[in-house]
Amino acid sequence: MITAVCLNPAIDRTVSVAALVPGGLNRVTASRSDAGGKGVNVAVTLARLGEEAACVAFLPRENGRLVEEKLRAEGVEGAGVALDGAIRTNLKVLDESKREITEINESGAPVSEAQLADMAALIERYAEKSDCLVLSGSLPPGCPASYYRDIMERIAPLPCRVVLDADAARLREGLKAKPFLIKPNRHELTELTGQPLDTLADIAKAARALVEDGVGLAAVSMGGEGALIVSREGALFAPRMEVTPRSTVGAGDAMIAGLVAGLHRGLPLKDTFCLGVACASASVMSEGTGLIDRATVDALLPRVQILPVT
């Protein structure tokens, strides 16, 4: 089994205009409405791609059924701890004239240090039936940047792999408990060193270092520019494939599974990385939050590039 969580669940909603006004009127040519978060967007995904997946969330009481009722219908088996209040609510306009997304994200009802416990008392049982355990997105109001760094040190003992998938202080604190996978964001890879990543080198000599310090593997995500993975064995570049993009929103997402799909068959890392790249690509491919399609991932995965950085 593998296990994403989401402490910060959201309904992703997506609405289009033909082009953004700042200050004018927009009016909205499509919109969707999605129950996710990153954690339920990978376990989503992972179950699309035939794994068997769980995702453990706070879940507010308010309207917490829709994340509930989206794991059960995708068949991912789904655990929480409840909280009082709503599921915040993440919009995005996608300006169509650009093809540009932007995101207005609220932050989540807040938690105390009693559900923080029970949450991570449920986090350990079932990293204890699972080969990997995915600790990804934002953190609810009142839960500690080192939350994620806590979980992975109460864990360790275990033989579930973990995988991070973090900003900021959340990233920083979580390496020091030394994640096997980390996948940071171009962007986010340069808030953590502090140093400009302006090419393929920069960014790869930035990932080794981390790999050094102890992480299993870095992968690197590049927006149009591809993506980088990097192990003690060497590093690996996937050019963007070309595709139609329709929402980049939820593609961190599908690369995180599908690289945690590919580890969890036992693939060599060429093939895990292809398998996150397909994923990733097919995710830009649909609408909103929409997530991939596995007949797109299966169509697309022999068109994926590897090359290897020296």
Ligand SMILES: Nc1ncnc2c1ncn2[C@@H]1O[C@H](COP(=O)(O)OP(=O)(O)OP(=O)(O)O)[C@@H](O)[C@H]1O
Given for the second form:
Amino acid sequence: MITAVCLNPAIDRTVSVAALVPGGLNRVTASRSDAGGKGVNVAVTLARLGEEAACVAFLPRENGRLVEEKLRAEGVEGAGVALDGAIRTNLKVLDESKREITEINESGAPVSEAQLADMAALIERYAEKSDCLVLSGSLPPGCPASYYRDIMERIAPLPCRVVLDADAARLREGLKAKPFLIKPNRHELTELTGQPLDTLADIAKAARALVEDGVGLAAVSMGGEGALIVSREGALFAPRMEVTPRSTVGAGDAMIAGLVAGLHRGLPLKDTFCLGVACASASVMSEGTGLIDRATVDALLPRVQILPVT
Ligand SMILES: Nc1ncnc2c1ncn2[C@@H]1O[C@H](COP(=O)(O)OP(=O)(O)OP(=O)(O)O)[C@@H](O)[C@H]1O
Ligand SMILES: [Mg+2]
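Please move on to the form predicted in complex with the named molecule, as the form predicted alone is already shown.
Below is the whole assembly, all chains and molecules, this chain first.
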């Protein structure tokens, strides 16, 4: 089983406007709401790929059932720690004239030390029965930036592999516990290294340094410029696939689900990377937070191009 952790669930509300006017009245032409958060999206995508998936989440009492209902509907085993308050809303405003998304994210319901301790114990229980644990997304108010690292250190004796998708201090701290796989996007990697990463060679060098420091695999997503993966054996680059972008939100989460599914199936690195790229590209083609269907992924797979990076 693969377990994804969602500590800061969200309702992703996407609204479309013809052309966004800051400071003016904007009329919504279409809208949709997806209950989720990164961990939920990873778990649901894994289930859609045919993997046995679970999701452990903080569940605010007011509307946490929206997440539980979604997990149930997708065949994902759900478990949670209850919180006071409501799930935060992440508003995505799609400017149709520019095909550009402006994101306005709430921080979420605060958590107490007791709730964090309950959550850590729950995650450990799931890690005991999982081959892989995915820690992804932001942390709720009250949760220290070292929380992902603390979890990794706590479950280090278990055979469960850990995937970390986090940014800034959460990523920097988490790296100290040497996750098996990380997938920063270009911005997150730049922030981590503190250096401008202008070329593919710069990005590959930064990713190699992380692998030398003990990360098993470093995948770097570069939005519309493709993606890179580095292991001890070498580096591979996948140029952007020619797909019609509808919403790039969640493309990174889909890539993680594809990579994790490939690793879980024991595929060679190249095929694992192909699956990650096909999932990300399928996600870009779909509206909203980009949950994918398996048929689209299967159709894209033979078209993924993988090139060695020297
Ligand atoms: N415009 C695009 N056209 C084609 N493919 C894209 C495009 N944007 C993203 N992708 C694919 O999706 C992958 C992940 O995208 P990106 O780097 O934006 O992830 P991210 O910033 O982690 O996203 P999120 O955190 O919202 O899930 C890219 O490496 C690429 O394969
Ligand atoms: Mg991301």
